[in-house]
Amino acid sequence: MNIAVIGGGINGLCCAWRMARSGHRVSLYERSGIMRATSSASSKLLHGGLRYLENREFGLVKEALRERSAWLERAPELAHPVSLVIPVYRQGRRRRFTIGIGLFIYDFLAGESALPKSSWLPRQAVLERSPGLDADGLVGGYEFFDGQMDDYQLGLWVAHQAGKSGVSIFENSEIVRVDPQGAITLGSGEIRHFDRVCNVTGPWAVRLLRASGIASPLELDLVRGSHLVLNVPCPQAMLLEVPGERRILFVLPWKGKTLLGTTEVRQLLDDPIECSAEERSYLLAVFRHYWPDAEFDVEQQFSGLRPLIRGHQDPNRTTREYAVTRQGSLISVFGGKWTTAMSLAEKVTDAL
């Protein structure tokens, strides 16, 4: 079949690559440059989503853990295992037993993973892993493993693989209209016809349908996630509970610096996708709570816009699941995570 994929983020690129490998002729259209929006503004983790277990999204976590292993095997030069520690405090909202059960389930869902199982670390071991960590009330911590990657470079690697498989990639080619009969309209007014059209535009999926006069079968909540890069090294990656909340933040090593994130703030599609002063203060307050004597400067800040299928008032509890729908020759993707991009691509290919 002759297929158009609209969207040059990681999900669109994986869809195009997978379809080309199945023998289809694929053209991918991106309105700016590939991997320039949300897909390159992630937390740089390939993970199952430990916190999704609290929302009972066991199927998603199992799928993501399988895909985490696949990425580590697929591109070992761009993705590698990373050790994370969850420090456990007497004053924390989650007890040691609760965290331990969650990690047991996480390990179980991972199956025969090459990554080590989680384990308990005594108090002194946690402090040795992260000098300067607040010791008041610290009981110990759990160590577990996920994957870390350079999201932009790994996305470019996928684009290269797609190109080698025969995908034609058109950057700076905005699609302003689609229809269920397989036609797309470029910004220039040119109309092109395909056997199938795949709308994989992430946060812009619903807008493209509405601009085309097509009713969207699902609605999206758009949630901004902001990160800070601090100019100090991070000796140990950590998953931290936000004081007074059930939210968690990551503190990760990133190119010799410390990556801190993420926030979850609902916003409109036309609002600036940038870290607000409130988000910056929020992230820094958490970091200073755990490392009260640390000296650092903020070297960089960046934000991405995540498209979540609407389902809960609290963005922290909105589902991270994704959905693939079809209207005639038009296939649309709603939601999706970086880690599960190839799994999503399989489902979109099946929908052809």
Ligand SMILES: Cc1cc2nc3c(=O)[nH]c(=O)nc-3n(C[C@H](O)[C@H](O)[C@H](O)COP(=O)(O)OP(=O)(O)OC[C@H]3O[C@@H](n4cnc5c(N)ncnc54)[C@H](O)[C@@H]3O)c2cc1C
The other form holds:
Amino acid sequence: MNIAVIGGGINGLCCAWRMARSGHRVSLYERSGIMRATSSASSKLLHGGLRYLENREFGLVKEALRERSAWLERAPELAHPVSLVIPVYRQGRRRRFTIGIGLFIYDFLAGESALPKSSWLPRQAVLERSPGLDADGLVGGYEFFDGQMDDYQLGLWVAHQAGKSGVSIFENSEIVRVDPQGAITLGSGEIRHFDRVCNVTGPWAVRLLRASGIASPLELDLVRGSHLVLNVPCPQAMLLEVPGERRILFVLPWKGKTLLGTTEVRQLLDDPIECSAEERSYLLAVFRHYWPDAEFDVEQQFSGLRPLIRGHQDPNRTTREYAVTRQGSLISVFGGKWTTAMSLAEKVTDAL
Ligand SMILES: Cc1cc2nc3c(=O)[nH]c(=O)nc-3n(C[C@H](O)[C@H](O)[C@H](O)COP(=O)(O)OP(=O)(O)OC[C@H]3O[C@@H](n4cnc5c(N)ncnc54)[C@H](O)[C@@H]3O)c2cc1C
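Please supply the corresponding structure for the form predicted in complex with this ligand (the preceding block corresponds to the form predicted on its own).
And the full complex, kicking off with our chain again.
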């Protein structure tokens, strides 16, 4: 079949690559440059999403854990295992027992993974791993493993593989209209015809349908997440409870520096996708809470827009699941995580 994929984020690139491997002729259209939007503004984790277990999303976590392993095998030079510690404090909202059960389930859902299983670390070991960490009320911590990647470079690697499989990639090519008969309209007004058109435009999926006069089968909640890069090394990756909240922040080693994120702020599609002063203060307050004596500067900040299928009032509890819908020859993707991009591509290929 002759297929158009619209969107050059990780989901569009994986779809294009997967379809080309099945023998389809694929053209991918990206309105700016590939991997320039949400997919390069992630927390850079290939993970099952431990905290989604609290929302009982066992299916999603299991799928993501399988995909985590697949990425680590597929591109070992751009993705590697990372040790993460969850420090447990007496004053924390989650008890040691609850976290232990969660990690037991996480390990179980991971099945035969090459990554080590989680284990308990005594208080002193946690403090040795992260000098300067607030010791007040610290009981110890759990260590577990996930994958870490260079999201931008890994996406370019996928694009390279897609190209080798025959995908034609058109950058700076905005699609202004799609239709269920398989036609797409470029910004220049030129119309091209395909057997199938895949709308994989992430946060912009509903907008493209509306601009085309097509009712969207699903709605998206757009939730901005911001990160800061601090100019100090991060000796140990950690998952930290935001004091007084159930939210979790990541503190991760990133190219010799510290990556700190993330936030959850609902916004409209036309609002700027930028870290606000409030988000910056929020992130820094949490970091200073845990490392009160740390000296550092903020070197960089970046933000992305999560395309979440509309559901829960609280973005923290909204599902990270994705959905693939079909209207005639038009297939649309809603939601999804970086980690699950390849299994999403599998489902979109099935939907062809
Ligand atoms: C703060 C944050 C942290 C995250 N952390 C993680 C994580 O650690 N691990 C994980 O697994 N997931 C994570 N995610 C989720 C993950 O990053 C996203 O789900 C994923 O990147 C979405 O990819 P996408 O290809 O669907 O969208 P995008 O990457 O946004 O790609 C869509 C593309 O479509 C293009 N486009 C839009 N409209 C048009 C048009 N009309 N014509 C042509 N092109 C168009 C856009 O320019 C864009 O390049 C995170 C998300 C956020 C926001």
